[in-house]
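Coming up is one lone chain in structure tokens, specifically the form predicted alone.
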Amino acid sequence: MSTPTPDSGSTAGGVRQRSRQYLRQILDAFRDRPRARLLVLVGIPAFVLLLFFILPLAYMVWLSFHDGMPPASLTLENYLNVVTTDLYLRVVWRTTVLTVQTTALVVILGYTLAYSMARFSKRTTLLLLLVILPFWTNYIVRMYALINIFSRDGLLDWMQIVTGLAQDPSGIMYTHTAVLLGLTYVWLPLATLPFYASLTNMDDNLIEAAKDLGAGPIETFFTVTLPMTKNGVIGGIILVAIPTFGAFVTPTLLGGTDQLMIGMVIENQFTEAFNWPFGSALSVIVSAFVVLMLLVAVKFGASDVVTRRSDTQ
């Protein structure tokens, strides 16, 4: 092995000298020059979100007006099938309910432990670490392990055996129940945290003061916990109602062919079917339901700072 000579090390902290100066004109040189520095700075992030978000998504569009392939004629069949095709009504209808049934679950089961966490335990650390601890493995392993559970003579079935609930269960594989609960299981770590975050955050002296005037645990918790926490309760909605108004694996796995989803229709659509043209109308609906969605929360959030500005002044 070579021994550094001392030619190689000044040779070395030439080179490192050269480098700094080199730099220190770039610096310089976007210093003198905002536009160009706004140019770098503003120019390629753009760039790469117009080229792999906004341009692929206008294709969509585009392509989803087509009867077939381009150059095919414009039309607007495919999105008079959606609304007047009773089976993409009912899956429609399937996925919002089942949304909506997710939602709700996800955030009531998250608040709730998000609350226990931030006002009764004083191990938050390992707690959020048991919370997070699912995100460390892969989504496809999740989803077997629930088949193992949900699946006949499963760990569920063994369960209600033993407890005496039933005595020849079926397991609830392929069913509404199974893709409600493995979609709560999925969404629920990610929509505690923001829960969590918005409730260390409130003032303690808001709820100690609602007790001094004289109001009860469960008027404390409507008038001041809950409207304090709506932000957070906000953006645990929208990280949950959003992907799961588009899955497609969690049903695909868990509820098969019976629980069809229109995120499973759309990847049909791509996949199998090679219609895309009419998958491109369908996930420009689901992309609209997206856009919906974030428009009420800025609608909430909105009105939620004009709120706290009057109240300021």
Given for the second form:
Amino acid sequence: MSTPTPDSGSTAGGVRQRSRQYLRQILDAFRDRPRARLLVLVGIPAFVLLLFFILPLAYMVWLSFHDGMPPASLTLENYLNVVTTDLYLRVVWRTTVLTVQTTALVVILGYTLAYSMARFSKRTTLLLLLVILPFWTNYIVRMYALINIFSRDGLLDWMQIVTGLAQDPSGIMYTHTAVLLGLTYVWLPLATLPFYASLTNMDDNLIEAAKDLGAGPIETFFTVTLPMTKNGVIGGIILVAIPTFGAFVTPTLLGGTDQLMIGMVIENQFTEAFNWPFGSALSVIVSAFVVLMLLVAVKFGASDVVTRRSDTQ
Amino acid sequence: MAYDGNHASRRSVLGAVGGAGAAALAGCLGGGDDIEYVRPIEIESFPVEEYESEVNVWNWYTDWVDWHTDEFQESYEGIDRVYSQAYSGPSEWYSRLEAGNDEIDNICATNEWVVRAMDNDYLEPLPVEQMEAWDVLDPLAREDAEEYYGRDGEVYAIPESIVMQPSLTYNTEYFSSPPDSWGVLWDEDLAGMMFMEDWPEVSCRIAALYTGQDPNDPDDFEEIEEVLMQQRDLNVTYWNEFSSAMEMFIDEEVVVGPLRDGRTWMAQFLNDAPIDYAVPEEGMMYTYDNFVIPTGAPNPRASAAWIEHGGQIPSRVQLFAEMGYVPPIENLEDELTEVVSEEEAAFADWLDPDELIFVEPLDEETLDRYDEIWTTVVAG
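I have the form predicted alone already, so could you send the form predicted together with the partner chain?
Below, the chain from earlier opens the complete complex, with every other chain and molecule after it.
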């Protein structure tokens, strides 16, 4: 490494100065050309979105109208097959029921958890950490942990015996309950965070005002707290319902002979049956459901959540 | 709907998550050696004299791969790195081949996926005439490979193991004698004590055998659906993950059901579970797991060397000793008793050609029908 000389120092200073000048010229150029600025700021992310989201989605839709892998003839048969076959409608119905059950359970548990953290706890950071903690563990690992808990002679059985709730329990693996609890466990943290955010952003004076006006705790909750945190609740519902509707790993690992969900049928079309067009048609229908959920959410007042604006605005 | 790999242990499935990073790294680093690129078929003799310094292997016989890696590197000086990846389902590696492989050198591929990959030109032909890994094969395995994994005089896969797909596994304490028919899965006295595999091909083929049909080319799909519907409520579950299914036998949650011979062996000899496999009178279906080299493999010579070394008798026998999967070689019993007990070696006695039915790749129509039937059955 050579020792810097006064000349080399002044050269380095000159380079820095020229760099600043170039940068300033570029910024000036952008300032004078709003269209170029827009192109750089919006164009790049829009291009990425187009390339990695819109195009694959469009390909999936295109594929769903074929009767085989392209080049194959165009057809509506895949969609007709879904809507006219009782089997797939039954699977969609079952998926919807499980999604509603899971979402309801998550909302009740998550809201209660968030409410107790926001209102009654001083160790909120620790509790929030505990809520987020499962997300740091791999999804499959969490599923295997649940298998060990739900299995015959597993932790759940042991607890029932110790507490005297049951003498000879046989586990809940391969049941509807196992799938429901598995999905609830997986998505609970995802809903708790928006619930908590909306509760902490709420003005506490409103609760005090309601009490001053003679409302009891329950009336205050239903007339003030819940309406004021509606956007957070709907946001949580969206975050839970959408992935639950497409779930296939949890019902596959925890479910029994009655837990076929639409996500499992789609996965099978792509990995085993190799009927990609039909799998695409089913995927398009699931995607349509997601869009429908978002539209319903916007209509019922979650536009702030959907557009990612704060509750307090 | 086979979510998990046939033979990957729970540990390996979880390990695959971490292994993906190493494999990706191998893809970035692979093929950097300064030697001429040759296609595997152009290799003129074994052992190969010049080879790359690394190889990226996707193989779900994880315990065996660990053992073989050490042996391989000892025999082939200059192989600095063996990247191994345990995949949880064949679609993982297949999607990489579809995307244009430039990282995977060697795959342990199941029967139908070999044919699928071969039909789409994703596999390299192998120089089997030069390879001892080919010469040691049992004639049955060699004939099957030539018939199903051959095109225009070239062979694209060398069987690594011969696998019951599935085994009819049962609890030896519950049954006084081995069940002699697939019909045991329709025995109402065993309701709530059995399971079925959640894979259309396997379950529909079992139903085909039960109804006296050819599982590879059935003529009455309605009957298959009907009997599977009858069988539906007798099951504890439709299992989808091999490790959990084995655990259910070990925990005696089920007493009979379809599994794999390797899993049955592991439960019997590594976990002392009272289970064994039965040979049903309708026949035993079998398939192969195979060594293949994908097109675009960055280290083709090292990959071919991996197959040649892993395909020789000591390595093949070790696969049985480690994981209970049977090597398709001649004089099997004599070879096995060199490394395992006679009782363990006797486990491989199922290879009687009169009772074996090869799981042939299904045509598109049969595959679709099996899938429709199974979706109907599982949807109830």
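Positions refer to the first chain, counted from 1. Just so it is clear, the structure is predicted and the values come from calculations on it, not from any experiment.
In this comparison between the two forms, the chain bends at a hinge between two rigid parts; from 47, 205, 162, 122, that hinge is at 47.
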